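As structure tokens, one chain now follows by itself in the form predicted on its own.
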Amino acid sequence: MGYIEPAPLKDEENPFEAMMSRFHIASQILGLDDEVYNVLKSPAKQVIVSLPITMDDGSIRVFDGYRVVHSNILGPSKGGIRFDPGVNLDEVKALAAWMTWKCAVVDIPYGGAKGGIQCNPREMSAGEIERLTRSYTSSMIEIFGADRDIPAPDMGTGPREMAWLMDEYSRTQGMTINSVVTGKPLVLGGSLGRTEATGRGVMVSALAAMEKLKINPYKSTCAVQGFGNVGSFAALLLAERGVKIVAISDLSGAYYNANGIDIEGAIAYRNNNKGSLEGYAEVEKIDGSAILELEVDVLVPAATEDVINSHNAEKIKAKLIVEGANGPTSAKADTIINDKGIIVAPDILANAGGVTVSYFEWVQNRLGYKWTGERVNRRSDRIMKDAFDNVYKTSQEYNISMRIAAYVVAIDKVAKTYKYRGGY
């Protein structure tokens, strides 16, 4: 095979390189030929737009907006839109590819995409964010579409922005098209179960892995790093199933209690305290990074990328890592973690509960029919459990880590579909 060896990896490397290094290993295991390798590594479409917006003080600011469609081989592309000062093309490219693999791993008929605008929504008024969202949507009219490319919320965006996006898109089409976007408010065709979907998928993956490792949930301990939407729901749902959550953390620091933390109480405290755990009294405050190194059975990194890296991987004592965040383990740390015999339920598998329920939202919009929350949960749990079992089986078959096995499952599915569809 005529591969070019990827450049040696730096730690905390650019996210596209991290994704590519794993893609490369999985491709070699599968024996992909050059044609398919080159098709799958290259994004299908990259769009960069400049968005001039009138700010509240009357001045005009120009924002950079991005949308990368990595693949539409399995179906319309799917992926979130983030509003963040750090948004750049490399990051969006990596996240779009991750979405391709994530949809393929859980066997959903979507390709991968990602979008973003370089801005700081915390420093903008609702009016400014609305004008920015609508301007971005009208710039992407040729890209978005219920059968072409379906956006969703990500960092810095939520149901409110998706409602504006849907409305702006619908205006240009002369009719209401709520299936163009997911993560909408319930009254606009959003799905029940969407808010907790990613955290719920983390819980299902954790329990499936604990079963394989013969860890009894009722005798186990867990630390959850990151207490946003994903982390808090993962912690709550794991606690409901008997797992003792001994540590949680957010930007204000980490909080520890050997006897277990009352997660419902912590969520209520956070919600009444401007979204922060600062000052939470029921627990001992510890250093934010120390949460990763606690002696627990399960570690759930649910904050940002590269928190487990070559500097701290040696100190991790958990038996199982379930990745709620995208890319929380750097590629260099992978080797150290594997050598220590720690099992990892990787991001493209463990946090795919969100895209699974997004898919259900799209299906409901297409049918014009709403499912009950119970049906949504039942179906997403089944999809997540089947995906976990499939990846686990692949990891045993090839004697590879769960992360590489997830890439093998995903790439194999996309490559086979590409072969059937054919190129030019």
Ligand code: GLU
Contents of the next structure:
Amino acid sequence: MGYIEPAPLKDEENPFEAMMSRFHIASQILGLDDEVYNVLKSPAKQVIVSLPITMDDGSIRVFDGYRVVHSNILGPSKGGIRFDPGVNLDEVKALAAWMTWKCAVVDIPYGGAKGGIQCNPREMSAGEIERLTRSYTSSMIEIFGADRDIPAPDMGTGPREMAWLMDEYSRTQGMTINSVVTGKPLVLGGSLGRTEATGRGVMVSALAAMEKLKINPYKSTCAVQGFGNVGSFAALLLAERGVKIVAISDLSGAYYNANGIDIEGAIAYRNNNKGSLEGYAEVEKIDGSAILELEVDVLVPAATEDVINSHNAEKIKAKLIVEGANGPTSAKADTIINDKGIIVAPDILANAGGVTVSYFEWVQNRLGYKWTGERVNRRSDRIMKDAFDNVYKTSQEYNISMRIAAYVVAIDKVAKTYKYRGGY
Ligand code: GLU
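Taking the form predicted on its own as the starting point, write out the structure of the form predicted in complex with glutamic acid (GLU).
Below: every chain and molecule of the assembly, starting with the one above.
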């Protein structure tokens, strides 16, 4: 079957519509019946809470908090919590569904969920963020649970917030339950390898795709848009395997060096510069959006949604896009990218390394045991490589893009499981 046109989009920037558009195409390819289609398109649970927080100046601000459980068909729902000013229900719904498909693509026994609070953590003190995290946890006490719904970090959150969440949850249960959340600090039952896991999975996916495209890593160039937890580790690990990283970017702008950027140096600079690359001297500063249009072999968008869209897709020159972010390509851009012959290792495949090692963390917590970093990396690399091969094989079999193939693999698995479990 060839490429099927997506359903017309009302709003290109709406991530839920973007997710639905791909879901629709893949469902048609699979010949999904209406009953299952309707079950899988509707989130199982959507919770919105108001969180009144006393700020450091004594004023009280009310924040909107969300948790959407898209599906628990494959197992307890899993997905991160985002602290960002742009958080809204449609975004959280899309991100929750992407978690369902992502867990199914890498074949781990979880459904999908996502949470978020509309806030700007960059402008808040640690105390304010702690009160907000604890208040959110307490409002979601009936949703979260080690066998029910397991949060993790996402944009704007990290091990520190996960520690507060674990502690607040444990207090209400009267005992320590560390398996209720992943991405924790190591001393609280976090897993070795979790911090770099998403970037590592991006690296494994990129190398697997380069092999198919016959691109020699040692002769290749790459641009990484977004230099947070995902982008910086992806850049570092790719550079260690011979790929020349010629451009990186963050909120302060984009930085270019045709001879290759010293990624270790850039990470050290960022860590000592309040998390920003602003002022990094070894490189030429270019326009922030120009990084996506550079003449490189590999482009890794590792920041946020919709950065590749109908306005710039035509100008993309990379041969391969490996999506570190969730939803970095709009559904409208898919068609343009496909027509240009650019290969995409899609988000629900390429960035699944994070949730894979989250799963390992949860398994270790439940065993009361710790794995070595070597074991974590070896197992997650194998899961990522197997998932890549499976999606690639499906794309060849149906003559469809890697993105739609990933949805086909995921939806097929969830639909079959649903049929066995049955409904009312
Ligand atoms: N937030 C990450 C993601 O989007 C990780 C989720 C998790 O580990 O549960 O995949």
